[in-house]
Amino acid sequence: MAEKLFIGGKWVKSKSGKTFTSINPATGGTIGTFQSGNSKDVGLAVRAARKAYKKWRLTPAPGRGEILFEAARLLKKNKKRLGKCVTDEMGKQISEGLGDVQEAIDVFEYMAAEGRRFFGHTTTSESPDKFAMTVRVPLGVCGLITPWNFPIAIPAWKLAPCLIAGNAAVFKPASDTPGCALELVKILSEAGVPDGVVNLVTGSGRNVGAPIVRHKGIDAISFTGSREVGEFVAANAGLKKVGLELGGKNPIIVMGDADLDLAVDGIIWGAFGTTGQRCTAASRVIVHKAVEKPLLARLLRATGKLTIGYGMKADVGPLVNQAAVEKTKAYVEIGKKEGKLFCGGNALEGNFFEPTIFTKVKPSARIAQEEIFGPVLAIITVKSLGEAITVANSTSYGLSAAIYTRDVNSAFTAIRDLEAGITYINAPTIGAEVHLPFGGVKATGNGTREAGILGLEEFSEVKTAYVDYSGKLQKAQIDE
């Protein structure tokens, strides 16, 4: 039996009458059958959201927070089951699947507490007997479009601030991981989110995502995914408030004074964790010439120890689908012409791919410039910190960057000069925490920051209020 859409608090079939299946990328087995939504379903979801929004926005923010705390409690209760759901449907290693759920727990707890800290500002007025302040108000109905690589965490990153700010949502998950999204929505409903405040419409980007972007009844869009789709969103959303997070080509700089064993641990985790399928994955290592040979020797040994297979019992899981395998294969062939294949490079049976490293890569090479979203790492050699930073900044992306060094001066120079929204010192490019802002510069997005206190800014707007208690007309900017 096919799972259903969740619209207005009810589980319903799509108006399309069509369904699709979700596949376990490690085993090829069927996860479930889901509704292929269409524009009519989106319209019904928007209508339900607009109706529910009228009451939800007037629910005091601390009351909304209590519901989010309950959602966090239910996520904790179901963590093991949901972690396995992530591993089965997306493919990542079980410890990462559990981490995916923990991230959702953390962000719901954080945003629930923000229900008592929904701050504005007070300031002075230029007129006597007059009070001036700002307050935060919700946007209305938000369209949330999420990727498959963090199938519970990223939806939580969007839903938690969206809800605590008083908005209603129309939520479209990636078609590779609809089952995880459905489980999250079930938990939100059980936690007490009122009918119609969160609506789930599964289906393709063409039939569901595009209608959400274009729908005049939706006030804001929050999208995480590829740059190409992000450009479509920006071009078609009209005057909606739009938040975009569009990927990265993230560097790890290894200086001559680095702790090489620590650097290797970070490189392996940053490059091959989640099989390289993170927007923050380390896809470039920029290494000082003085330590290139010992670093490569350590990398070869560490990469050779990685096990590949089903995420419940292996270090490196599958790529999400065959299209991802073919894309990675194509980039490996490109890499063979642009550098030297150091290890890996082979597609294995099913959706598995060997962790792959290229050396002697030029900064301008395609494998050093374009987001591959697979387990492919390019090694670039430099002679100085200044050259390393120039190379790191030479791509159009600017999400995350890291440097391994024992020199505090080098560390702070990197913090100042690296063109990235996130910078790590002696840690890999992955590992964001939910109470700090997440996002990038340049082509990584449009300046939006998710998580942390800035996560509320994406899903609310500022209203300025003046209270004149003088009892007479006071004319601003007019000297009387």
Second form
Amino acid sequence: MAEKLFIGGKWVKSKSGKTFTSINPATGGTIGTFQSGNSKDVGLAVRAARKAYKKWRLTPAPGRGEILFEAARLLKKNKKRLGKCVTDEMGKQISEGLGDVQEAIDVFEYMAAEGRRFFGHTTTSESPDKFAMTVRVPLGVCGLITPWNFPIAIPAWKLAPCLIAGNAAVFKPASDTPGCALELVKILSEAGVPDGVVNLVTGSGRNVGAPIVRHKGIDAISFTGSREVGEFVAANAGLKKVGLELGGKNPIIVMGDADLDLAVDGIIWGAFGTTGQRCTAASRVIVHKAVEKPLLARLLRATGKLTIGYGMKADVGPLVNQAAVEKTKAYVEIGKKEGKLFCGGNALEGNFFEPTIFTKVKPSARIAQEEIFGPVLAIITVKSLGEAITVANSTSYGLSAAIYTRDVNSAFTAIRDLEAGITYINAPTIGAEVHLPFGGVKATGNGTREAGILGLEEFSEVKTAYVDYSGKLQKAQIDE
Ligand code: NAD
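Okay, that's the form predicted on its own, but what's the structure of the form predicted together with ligand NAD?
Every component of the complex follows; first up is the chain already shown.
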């Protein structure tokens, strides 16, 4: 039996009368059948959200927080089961599947507590007997559009701040991971989120995503996904407030004084964790010539130890679908012309792909510039820190960057000069924590930050309030 859409607190069929299936990318088994939503469903979801918003925005924020705390508790209770859902539906290794759920728990707890802070500021007034302050107010109805690679964590990163700020949501998950989205929405409903505050419409980008982006009844869009679709969102959302979290081409710099074993652990985790399918995946290593040889020897050994297979058993799971395999294959062919294939390079049966490393790659090569979103790493050799930073900055993206060095001067120079929203010292490009802001510069987004205290800004607006208790008309800027 097909799963349903969740609109106005009811599980309903799509007006399209059509469904689609979600497939386990490791085994080829069917995860479930889901509704192929359309613009009529989006319209109904917006109507339900607008209605529910009227009451929800007036629910005191600590009360909204209570519900989010309960959602965190239910996620914890179901962590094992949900972690396996993540592994089964998108393929990542089970410890990462559990990590996906943990990130959701963390962000619900963090944002729930924000319900008791939700700070504005107070300040002085230029007039006597007058009080001035700012308060945060919700935006209204937010359209949340998410990718498949963190199928529980990314929706949670959006839903938690969206809800604590008092907004209602129309949520469209990626078509590769509708099952995980359904699980999360069920938990929110069980936790006590009122009917209509969170509405789920599954379906394609064209039939559900685009109508959400264009809908006049939606006040804001929070989008995480590819640069191409991000550009579509920016061009079609009109005057809505838009948050865009897009791709990356994240570098790890390894300096001559680095702890090479530590660097190799970080590179393997950064490049091949989640089979390279993280927006923060390390897809470039920029190594100082002095340590190129020993680093490569260690990388070869470490890569050779990785097991590939179903994420419940192996280190490296499958790519998400056959299209991702074809894309990775095509980039490997491009890479063979641009650099030297050092290891891997083969698609295996099913959706699996060998962890692949290219050496002797030029900074301008396509495999060093374009997001592949697979287990493909380009190694670029440099002669100085200055050159390493120039190379690191030579792509259009700017999400995450890392440097391995024991020199404090190099570390702080990197923090200052790397064009990235996030910089790690002696740690890989992945590892974001929910109480710190997350996001990128340049083509990685439009400047919004998710998570942390700044994550609330995306989902709220500042209102300035003046309270004049003088009992007379006081004119600002006018000489009396
Ligand atoms: P995608 O852009 O193909 O899809 C993202 C979402 O947009 C999906 O729900 C999809 O159905 C929807 N969509 C597609 N066309 C649309 C349209 N015309 N209008 C509205 N919505 C539409 O991305 P993906 O393949 O799901 O995810 C991988 C991408 O996401 C990578 O580029 C990765 O770097 C990026 N990503 C970024 C971050 C970040 O925080 N910066 C995090 C994770 C993933």
